[in-house]
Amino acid sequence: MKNEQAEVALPLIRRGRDQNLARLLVMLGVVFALMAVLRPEQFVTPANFGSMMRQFPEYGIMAIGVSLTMITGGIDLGVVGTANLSAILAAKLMFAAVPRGAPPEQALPYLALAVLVALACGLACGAFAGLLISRFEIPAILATLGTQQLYTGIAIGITNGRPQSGLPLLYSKIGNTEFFGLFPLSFLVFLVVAVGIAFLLSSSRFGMYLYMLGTNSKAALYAGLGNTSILIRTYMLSGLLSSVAGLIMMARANSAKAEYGAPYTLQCVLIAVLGGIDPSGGFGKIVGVTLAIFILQFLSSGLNMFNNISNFYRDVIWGGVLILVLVFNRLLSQRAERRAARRGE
């Protein structure tokens, strides 16, 4: 009965074309062309493209996790805390288990175990947040703000606020591998995550349930979908993606620290909203989120090439863009509602 009701509801959830994708493509082209014209000798270079492919996967993967939770009508503001805690636990295990100068065949099993510990930590952190939201009915924004502070506090307590540096060289070597001398491993991991999550949302029953839950949680409950289970699994998936991002950050910086990636929380929310994820839930596609990631990275890299623009203004720019996108999307929504009302008359 549950599956039949879900199948009937699916066309209603996915009806219509995401017109935001066309706007994102135009915006992507405009930002790229603008930066290419203003700084052609710096922006349009293989070195700059390689640098960008190494920079955005860590926050791009976290943004995909945040997007999943927003589709359900919630949000995950604890992604950075989860990423750093996962990386720190992995680093601690590496320091304890891998002797300095150990040969690769001796170090590799312990590195694999450290990665598994980090992924398990991400799942546990996500499950805890999902439990607070689904079982105790704490608003997602408050629950994940709390978990962000909790995980960051635990990470600081474990490390006394000091960076965990000097990781085994094999981990950094693997984490910074480049294929064909151009594509970093982190970029390929991002592509796999983006394609996998896009397929999950578009072609799986679980993805359909996420949209149904975000569209109308009460209707989903009456349809027997099991809202609690869906929410916990969604936040576990977000936590898992955060731990992957933490491992990428650790490889790129060759260290782990509780305060790494502090600005990423705002960027992840901005990317999700810019990419067409409805903050109220029930709508959005990973392809839009991916385009938003590229737009933000092009913009960020281009701004870095202007010496008269201070990095201290970066949060001002991101916050302003987020507000503008929210206002713009709200105006479009009101316009669509008025059109629908007129047709109803």
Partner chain sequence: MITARRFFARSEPWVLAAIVILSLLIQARSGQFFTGNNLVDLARAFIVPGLLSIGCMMVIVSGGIDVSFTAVAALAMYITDKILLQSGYEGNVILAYAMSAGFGLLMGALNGFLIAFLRLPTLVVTLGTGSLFTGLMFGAFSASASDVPPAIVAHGKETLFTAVNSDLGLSSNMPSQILILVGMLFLAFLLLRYTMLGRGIYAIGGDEAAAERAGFNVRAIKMFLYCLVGVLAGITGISRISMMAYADPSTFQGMELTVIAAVVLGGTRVTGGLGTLTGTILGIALMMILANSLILIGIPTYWSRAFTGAVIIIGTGVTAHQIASTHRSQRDLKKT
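If you superpose the two forms and keep the largest set of C-alpha atoms that fall within 1.5 Å, you have the rigid core. Small disclaimer: the values here were computed from a predicted structure and weren't measured. Residue numbers count along the first chain shown, from 1. What changes on going to the form predicted in complex with the partner chain:
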Second form
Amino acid sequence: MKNEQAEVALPLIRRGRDQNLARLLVMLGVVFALMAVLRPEQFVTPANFGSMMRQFPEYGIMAIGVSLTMITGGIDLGVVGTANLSAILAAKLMFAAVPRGAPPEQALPYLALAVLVALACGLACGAFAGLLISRFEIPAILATLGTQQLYTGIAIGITNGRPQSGLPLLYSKIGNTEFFGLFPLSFLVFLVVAVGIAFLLSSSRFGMYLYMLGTNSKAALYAGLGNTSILIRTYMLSGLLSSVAGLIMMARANSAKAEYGAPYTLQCVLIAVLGGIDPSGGFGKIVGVTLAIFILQFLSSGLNMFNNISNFYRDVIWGGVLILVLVFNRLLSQRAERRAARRGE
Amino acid sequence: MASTVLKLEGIEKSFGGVRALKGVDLEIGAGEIHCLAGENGSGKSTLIKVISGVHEPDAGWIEIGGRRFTQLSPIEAISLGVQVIYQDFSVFPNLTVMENLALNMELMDKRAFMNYRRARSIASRAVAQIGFDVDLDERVENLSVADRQLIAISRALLQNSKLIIMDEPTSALTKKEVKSLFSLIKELQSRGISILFVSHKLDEVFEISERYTILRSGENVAKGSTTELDHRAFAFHMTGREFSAESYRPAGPRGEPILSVRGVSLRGCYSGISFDLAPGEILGITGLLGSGRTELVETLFGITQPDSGTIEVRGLPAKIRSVKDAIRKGLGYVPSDRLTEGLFLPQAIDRNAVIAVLDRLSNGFGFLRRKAVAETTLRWIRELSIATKDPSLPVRTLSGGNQQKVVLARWLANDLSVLILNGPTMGVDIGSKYDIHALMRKLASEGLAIIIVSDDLPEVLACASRIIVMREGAFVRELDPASTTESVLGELSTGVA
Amino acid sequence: MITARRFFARSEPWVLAAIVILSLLIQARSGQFFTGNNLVDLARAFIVPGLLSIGCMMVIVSGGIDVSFTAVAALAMYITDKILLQSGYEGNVILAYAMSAGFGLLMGALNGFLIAFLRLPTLVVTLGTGSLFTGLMFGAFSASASDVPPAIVAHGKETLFTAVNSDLGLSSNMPSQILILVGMLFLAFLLLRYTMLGRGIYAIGGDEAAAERAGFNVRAIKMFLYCLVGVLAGITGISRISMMAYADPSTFQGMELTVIAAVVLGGTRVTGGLGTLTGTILGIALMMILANSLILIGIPTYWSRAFTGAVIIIGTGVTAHQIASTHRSQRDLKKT
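Having seen the form predicted on its own, the form predicted in complex with the partner chain:
Below is the whole assembly, all chains and molecules, this chain first.
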């Protein structure tokens, strides 16, 4: 007995679950190779990579937020509404505080303030959703369907549905800065977010709480995890990330509008599932999510290079990929179950 | 024995390379109450599934009512009069009692339409068979566990059953409910129905059954008449281990009380509860389900807030508003339902073991100190001899007893002063039960204050240094285990002398 | 037997009370609520979400959720419309309904296969198929607003009666499609209450494993259910374009949220097992009255979406709270 115990391995280093990552890497490689072969002169160019780096951060950051909520066994369908509402508030503040053609040194503090307001709005939106889910026990799907309507509705209400354009030049100038002439600011923000959240999930107390709460919320209650506070903090984090995405969208489009990025909601769920987040909660990693974001971006940029393919095929492909991934994962897990059954009951 | 209802011979069943049943024999006579006993994993469930036609045996034969089969379909088994009452009773919580009783019958008759008049007459007939008084229009989710079981039993009787298999029928029942279940079983017996009673609780086996079959690792290890069996032999057959008799004199309280409860009340649950608990004591709280025992300890642990009264920890008034507060005050709680309240089943053993002490295992920024986490896990796996080679495996791969030890580890890893265990050995096999009792005594002797909530009266008598009986939300009496008996406790719990 | 306790533990009486109070409020404020033409307008607005809510409710009762039914309705009606237009069809509208129901059936069968046979999570599956169907419609069929065949136009003009509001000089026609809704509700009622298939839907929502053991063919029931949702969506599609007299592919966008919210508002338990057609209809009625009366109570159109969101949140919040508190009071009952 003593001898056996001594062989116990160092815990907390997970093994065996990473087949999903390997699969994603293969998929990424296949998609890349396919596009590179079919459209070599367009796909494998610095210009294409530059434009891809400007496109995915906005929905990628939201997808990371959605993934966090899915790990807790919930879902956040209100990310796009939060992003737009935050951006619109920031835009309103800029219009009010910065006169047209104001010099940069006069505009800068107000721009910073506007960014802070947007971030605060994201936090508040998330806190409200978290409160509905944890305190009022509304199922996350319904609560966030509701908040999505509410936030988008408020955004329409305060703008009468009109785009908010004519932002101070400085904002889009900062927002579209390229570092080393290659990496847009939004890409760097995405990297920081992805690495930060990945580290949070793998190495912090909060991260482990998320996984455990997502596995069994009742057991989490009895283990003293503080379910309400964890859920509220998770949705706040998702809201914060959404507002960051909103600010990026605003910089790229040089305007804010209540109904920007409508397809992103589905895309975020798709990315999370594709990236290996278990829709019933408790499992999944940000590395997988990041790979899923790249796969989707390669696919969608590649498809844009075929003139005869309508933009709407993206919906078909995303829907199709989502279902194929689900089917594939199911078949694999069925095989694993059968193998386990053969080994013993 | 008049005639044989069921006879199995040489039943073998393998899953992949694992032989779950290695040539099992079983014989049940008409109107006989037969007990099938065995630890978790001994092959009991597989055997039931062979009898009910769910699994096809690899070898051997089954004889039911004089007909011999080498394999059997579930429908055949039912039409031959074999009914299984599963542990979860297989009822629909959202439907009415009437539909729960009638649907199976209607499905057996391959009906396409629902006729409520016919359903009502089936349902009335079903409950009348056992004199079960229940509102047929009530939804089953509003009924007690015992009533749900009665529904499952009356439903089984509708099919002209000759043999009813009850899979651990008492695991969720109170003592009183078990008593009425047993008299019902005797009543069924008098009608010539045979019962296969699956259990691993030896007291029940002695009380109810006439003959027994014990399985261990898929083999028959003993069979015979229950009157010729004693506790010691039973435990030995079940586990293959010899146990020294449990004789334990708890050390008395040491020093000042660590927990003082003064007049706490919670409307609809319990009222005016006061007691003291000192280090080294094991306080047993017993009472029926619904006596307020679970609600009381859940209040101590911060799950609910009392309407009035005060709680003191180490002589200082303590406001326990949340589980976190309770943990900070040095309380730990092992909930009664290990699978849904205690464990995160698909998550790793180590995560389950350290989840409540992460505050101590992380740095000021909330990041985990991996080495400390690993050391804590290893330490408790060793100290509680949790049988695992790889703590990164899901905790559901462990046996019931080892799972319970993981929940214990979670609290022991904290600086604990009061440990509350609700049903500490519910659904745990004999070997682990013995280990857990020994552990509780050791912890108490090291100065921990322990509360056990249990309606397993022998357990309370064997472990507690004093016993409080609860009834209808109030303390009825405090007793010294050395000078009381099971029957006294039972009478005080039910209020029937 | 309905006792007082059981009656008030249900949500239908409360939704009905809310409808009555709201109607009186609007009447008091605008004086225009209880007028023939307003009521007919409401009934008209009620038809499409009402038809969609039937299938939606059944899915939620079975323990699932479907967010693709609006995409199914749109694609089914659009393909039907195009085929009939191109073939110069002049015949009866029945064929249009049959074709659209058929396309709906095919799409529902895809959902059913993925959910019943591969046991995939319903929300994610239907998000995926919803996107797939919408994409096919706009991509493969490059859909845009289109004419409809004469049969459908004629069907749209069938009027049961006309309500005239002489004060405002407005009149509203009661469309014949309301009969389809009534018919479907009646069939759904029979299905849910008097067939084993219908009871099976409730049984699965209560406890899937128990349903399997009792002898319900769980896969077949689920397959049937999602096919049925598809058929209903297909029928709804034709009803919609006949009333509008042109085929707008985006006419259903976002309606799934309103319908799901109304179903939950009507007392259908989100985790499955409980739900009634009466409650569902009341839930839809409440949502429609709110949405159509915003102007009457003086809420500007730009704020209507925010208002819908607030109603979804408050409605589901109240229902969720009610469920939680009945659980609590049941616990109390047992203790005493």
